[in-house]
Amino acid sequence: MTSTELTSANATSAFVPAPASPYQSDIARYWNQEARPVNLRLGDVDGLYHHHYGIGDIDHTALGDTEDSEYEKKLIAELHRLESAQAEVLLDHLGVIGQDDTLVDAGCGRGGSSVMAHQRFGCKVEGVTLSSTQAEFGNRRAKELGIDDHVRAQVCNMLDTPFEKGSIAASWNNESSMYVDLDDLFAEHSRFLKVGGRYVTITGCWNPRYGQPSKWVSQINAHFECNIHSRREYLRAMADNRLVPQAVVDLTPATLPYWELRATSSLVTGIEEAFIESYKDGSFQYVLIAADRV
């Protein structure tokens, strides 16, 4: 089933969950209504539907000649390869995961990373999202893959989850932490993670060395209705919530090729310039932080 068919099937049952705040109601509305081709058409390539960006060098051999009638199709496939490569890097940092473990994908979107985690580790993955449209889409996709007994998404506030204290082996936020207060977020991850459990985030953050959020960062905030945090805020909030960083990786150079390629595609959304220019002027960074619960 394609993304168009899935979206159509979900449209009648989507609802905005009871929010913990008016802002969360806005975010639920935003993602319930979101159906950008840049998310859906990339997912149609192989059935993994992501809501994050890509990293890695462009495979120009795979793209071929720009005059080729199949070039745009190849470009979309290449963008999708890069976003799946990003998810692989996140999963690389989760550490040793067993088949009996349970992971949490906080802000799971349509579930692409959850599916990849189960396919790699054979474990159970619980996704949470404020968007009922996304949860229904992801659950339908898991059922089609025959893994709905291991991969599940639920409409849930990721600051107040139903998971028992110390029950989760590892968890992550993949480009979703800019929608919440970091102290509240890390307090919740710290609560449900086992001692020694691993937390990973990949996120865009504004660079404190720049001074203040740049005009480009402000444009990104407005576009996605989010509140981008500084790198310093991430590290401080982790320290305050028993999460000790084991790796901090600057992925900014690795993500620029994705954005420069996307800016040449038919899938542009108008925000590409803000990402490219902010990465180049140093006001914005794309980072991975892996931390252990102590």
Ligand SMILES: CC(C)=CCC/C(C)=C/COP(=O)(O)OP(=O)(O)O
Second form
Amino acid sequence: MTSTELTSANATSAFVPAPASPYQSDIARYWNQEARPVNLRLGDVDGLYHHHYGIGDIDHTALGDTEDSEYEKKLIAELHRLESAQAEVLLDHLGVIGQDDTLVDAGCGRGGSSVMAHQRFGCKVEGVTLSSTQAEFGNRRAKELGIDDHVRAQVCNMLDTPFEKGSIAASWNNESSMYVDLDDLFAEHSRFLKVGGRYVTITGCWNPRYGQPSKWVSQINAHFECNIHSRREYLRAMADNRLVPQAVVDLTPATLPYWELRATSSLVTGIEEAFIESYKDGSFQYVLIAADRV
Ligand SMILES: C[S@@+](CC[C@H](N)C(=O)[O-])C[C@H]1O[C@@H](n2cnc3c(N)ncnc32)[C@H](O)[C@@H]1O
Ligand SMILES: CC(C)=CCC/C(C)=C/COP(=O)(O)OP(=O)(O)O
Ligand SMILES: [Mg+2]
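Form predicted alone done, so how does the form predicted together with this ligand look?
Every component of the complex follows; first up is the chain already shown.
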């Protein structure tokens, strides 16, 4: 069986590779334990579970009156709509994808983006995550949806995947590239992508125009145990690994409404101020980069 054939038999493979470093063990543990209401309650809205943030304008008509007894429920649905809108924009940048193609969702979380990609393109999607809890969750959702022959999550280091060289039509990192060295990451995407394939990331990065990572960026790193890279590092590492930017989109203005709405909800986690202030002072940016594998 090739690495891109999906079968339900191996969907929740018993084999879990050892993390490649003590840091990766920490990250696996972090995501195995994660069960924040801001993620689970939003996912419960329609069964798409995301671990990324939202973009787009708030629909105030849908939200209605803050005094309404249903307001909090509507607010949760609105935050979730904005998170799914973010994933739609990522998928918009994958290029032309056919039913016979296989895509890689690198750092797939609970698999919301993988499901959306399959629903849009009819293709196969291979998700990889360090967390066995997340992989099991994603595979369970795929089975419930009856798409486990097309969507699979594995516990796997995205820097060292089993996908064959040149076998993948498109791949992405949705808010997962801040956990790895970018040279190592893009070397691996470049290896398994077809020439002419597309790579997309949506990420938070620190802005070289600000100078160095601000205190807010340091706070976000500490909160998530991640290491946010600069915009310059992304572009340099792509250039060094045969990934040529086709689009660079600054999503910072589009994500601020999500954060400002989230800050008013009962599901706040305490990190809202750091995102809002760093986006406003220009030290941090929310960007999409789509690149061609040449
Ligand atoms: C913030 S979550 C993003 C999840 C998903 N992309 C989404 O949009 O919902 C970060 C994810 O990156 C994964 N991750 C971090 N380092 C990784 C690595 N070296 N290999 C595979 N996955 C990794 C974590 O396990 C987690 O699933
Ligand atoms: C843009 C940056 C820097 C992202 C860091 C990675 C990250 C933790 C993303 C959101 O995950 P989540 O959905 O689990 O977080 P939360 O619980 O805050 O919603
Ligand atoms: Mg979240």
